[in-house]
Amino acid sequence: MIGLNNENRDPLFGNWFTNSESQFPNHKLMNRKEILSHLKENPQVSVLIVGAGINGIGTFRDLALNGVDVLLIDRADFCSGASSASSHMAHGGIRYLENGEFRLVREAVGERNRMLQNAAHIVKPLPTTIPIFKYFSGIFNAPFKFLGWLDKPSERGSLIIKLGLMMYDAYTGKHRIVPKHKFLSRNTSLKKWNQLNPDIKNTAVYYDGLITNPERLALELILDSEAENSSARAVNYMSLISGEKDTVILRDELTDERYEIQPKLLINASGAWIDFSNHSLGLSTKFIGGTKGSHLVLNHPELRDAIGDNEFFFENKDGRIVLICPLFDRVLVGTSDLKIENPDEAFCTDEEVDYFLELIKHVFPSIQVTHDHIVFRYSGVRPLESSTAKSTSQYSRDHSIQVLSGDWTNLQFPVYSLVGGKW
C-alpha cells in the first residue's frame, strides 16, 4: 500500500478515525446512480484506477487525501479478488528473508505495525507458533537459493529460525507494537499445546497481525476517502472495455450501459488480471506470473481448541510453508502456491483439499479431520511479477510499477500497472 507523508497525517491511513477536519466537511456522499449521472455530464477525470483490491483502494485513498479527482472502478464488488481470498494475515513476510528481500520485509513490517495501530478494530495481534522438528537443518538454504542451486529447501531447524526471528524483531524498531519472539522447550510446548506432535524439538512464538475482516477494512478505506474528498468516487460492477486516444470505454455490469471517460492517467490495479486489462486497452504485456493460493475453513471444535489463539505456521513435509489459523470460532487452513495462467479459472481442487487435510496431521497427529468438517473453500491468485524461477516459492513477492506511454500505445494518457503487492 502506498504511504502518505502529509503533515499531521499517518503514513498509511492519513487521519483515519481522528478528529481532524475533512477538506470537504459539508459535502454529501453520492450514491451509485448519482455518480454515474455525474460521469455522463463530466467525463474528464485526472486519474482512473481500474481494480478495487487493496492496491487500487490504497492508491485511491492516497490520491483522495491529496485532493486529486479520482475514479475507482471494479468489474465486480469491492475487494472481491485476491484481497478477500488471502490468509487474513497482516504480516511482514518473515519467509522473504530467505530470498534476500530485506527491503520488502522492512517495509511490510512497518505497514503491519501501522495497521495494528490504526485499524485495531479489525487487525489484531496474532501470536504465531512455529513447530520445529530439527536443530541445525536449513543453514545453507539462503546462500544456495541466491546462487540458484536450490529448488527445494531443506527443512528449517531451530538455529536458522532463531536467526530469522532475531532479524524480524529488529525490523520492528524501537517503538515495539508487538512482543519479541520467544523459544519454548519441547516440554513447555507440549504442556501448552497438549495435542502437538511429540516429535518436535521445540517451538518458536512470534507476532504478526490477523485481519479479521479484510472486506470491511477495504470498504472503510473507500468510504473514508470519499468523505475526505468530494472529487473521489468509487463504482463497483463497472468494467473496462477498451481505450483509444484520450478515451476509455466502461460498461455498467448491471445495466450494460456504456460510459466514455477521459483520464489524464490510468492506473491498472487489477491484480492478477493486469495483463488482461492492458489487453483491453490494446496493449500486449506479460507482467504477471500469478500463483494460486487456496484455503479451507473448518468447523472443528477440537482443532480450534487445540490451537487456541495461536496461528501455527510451519513447513510441511514437501517444504511448502503452510498455516493453521484461528478465524473466529472456525479454523483456517492453507495455503497452496500453484502457477496459474487464467485467474478466472482459480478454484480449490480436490487435490488441494486432500493436501490441506493431510498437513494437519504433521502438527496435530491425534486430531482426526475429514471432509465433513469443511464449511467453506476458496482460492485467490497472487499478482506476482512474471518469473522464470523453477519453483513458485522463489517468485519475488516484491512490488513494482510498470509504465506504458508514448505514441505506440495509441493512447494519450500513460498507463501505470501496479505489479505485486499485498495486504
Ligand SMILES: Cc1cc2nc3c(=O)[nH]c(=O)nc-3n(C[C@H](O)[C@H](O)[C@H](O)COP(=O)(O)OP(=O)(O)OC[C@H]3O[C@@H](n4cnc5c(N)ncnc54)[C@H](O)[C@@H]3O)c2cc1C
The other form holds:
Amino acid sequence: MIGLNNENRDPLFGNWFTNSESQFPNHKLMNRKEILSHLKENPQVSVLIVGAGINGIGTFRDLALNGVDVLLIDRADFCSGASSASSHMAHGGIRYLENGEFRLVREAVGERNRMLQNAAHIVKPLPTTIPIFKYFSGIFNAPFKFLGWLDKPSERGSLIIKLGLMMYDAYTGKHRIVPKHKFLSRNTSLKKWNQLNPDIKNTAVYYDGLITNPERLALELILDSEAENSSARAVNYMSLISGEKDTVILRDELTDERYEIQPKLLINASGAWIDFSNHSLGLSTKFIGGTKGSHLVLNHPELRDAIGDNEFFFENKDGRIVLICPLFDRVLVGTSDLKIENPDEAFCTDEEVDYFLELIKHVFPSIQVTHDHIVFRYSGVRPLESSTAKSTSQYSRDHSIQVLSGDWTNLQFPVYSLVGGKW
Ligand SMILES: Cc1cc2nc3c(=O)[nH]c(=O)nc-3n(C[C@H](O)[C@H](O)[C@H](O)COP(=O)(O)OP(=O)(O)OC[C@H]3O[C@@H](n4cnc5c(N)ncnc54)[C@H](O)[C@@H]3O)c2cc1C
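I have the form predicted alone already, so could you send the form predicted in complex with this ligand?
Entire complex below, previous chain first.
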C-alpha cells in the first residue's frame, strides 16, 4: 500500500512535490556516483531499506516525508520485482471477501481511492465487468470458505456476486469516488459487448483502478522522496550480501565494490526474497510462501475492440479468477497462482500460455487468439505469508511486519520484514 496521502500534489504536473513554493526541490539531487562517495564517508544511516519494490518505496517515501535519513537499495532496477509484474490493478480485492479478509478489503478500497485521486495521471478508473453464467451457484459454499473449510475455488453465481459487490460498495462509504456497481441483463450485455459468450445469464459492472505505468509511479515516488528530504537516498544495482554486529555489507552490482553501512534499523522489503535476505544476515526465517503469477500481453485489435475500456474479471472453467484487461492499445491476460520455492526460477511456462489462450474462449468464444498475437509474457512472485492452506487461492493476501531483534540475532539493529502488501 503506497499511502499517497499527500494533499499537495502539483495540479499541473500531477506529481507529489510538496514544496509549496515550487515543484522543484531546494537541494540538488545526488546522482549515483555522488551517493556512493557520500556513503563511503558517511556509513551511518538511521534506516536502511533493502528492496525497492512498492513496499520498500512506499516506506522510503513515508520516512523521507517525516525527515528521517534513509537509504533505499535494490540489487536490480527500481521496481523490477513483483511490483513490475502485477495485473496493474489498484484494487480493493473484491475476491478476498470470500476468504473473510474484510479488514484488508476495507483498507484496500481506501488505498485505491487515494491512488485514483492523488496519482490521477497514472491511475485511472477502470470499469470492471464480471460475466456471470449461473444465478445461484456458490451460495452454499460461501460460509464454508469464510471458515476456511473449502479449499477449492467454486463457481460464483449472480446472487453471491451481488452480495459481494454490495459489501464492496459499502466499504467506499461516504467517500465514493467511483460509481456503484450495477447489474446488466443478458440482452443489454450482449448489445454492449457483441462478441461476449451468449451463454451468460447477465453481467455485473463495478469500478476499480488501472495503474497504467506502475514503474513510472514507483520512480516518481522515489524522486519525490529525494526532492523532499536531502538525506533520503536511493541506489539501484546495490545488493545486501551480509551483516554482522552493527554493520551491513552491500555490493555494487556494477563494479563489485563493497560498502559497509551502519544502520540503526534495517527494513527488509525484498518481497519474495525476504527469507533469502534474512538468511544473508544470519537469520533463519520462513515468512514467505510465494506464489508465481504470469501474464500475457497480446497485440490483438479485434479482442481489444471487443473489450472496449472494460476489464473482464471472471472465473475460468476451473474456478480460478482471471482477467482480460485493456492496456493502452494492447490486451493484458492473466493470471496464474502457483506455489514456488525459488523466486529466481519464475517464468511464464508454455502450459500457462495455453491456459491463458484457452480462458479467452470462455468469455469471447468467437475470437481466435493464437501464439502469434503474444508480444510479451512476464512472471512475478507474490510475497505472501507462508501458509499451510491446500489451495494457493486461500493463502492470505494480508500484510504484516515481522520484527527480529535481540542478542540471538548477532545484529545490533532490529530487522523489520515487510511481508505481503500490494500497490
Ligand atoms: C502475478 C501478480 C499479479 C499481481 N497483481 C496485483 C495487482 O493487480 N494489484 C496489486 O496491488 N498487487 C498485485 N500483485 C501483488 C503486488 O505486485 C506485490 O505484492 C507487490 O508488488 C510486492 O511488492 P514488494 O515491494 O514487497 O516486492 P517486489 O516488488 O518484489 O520488490 C522486492 C525487491 O527486492 C529486491 N531485492 C531482493 N533481494 C535483494 C537483496 N539481497 N538486496 C537488494 N535488493 C534485493 C528485488 O530486486 C526487488 O526489486 C500482483 C503480484 C503478482 C505476482
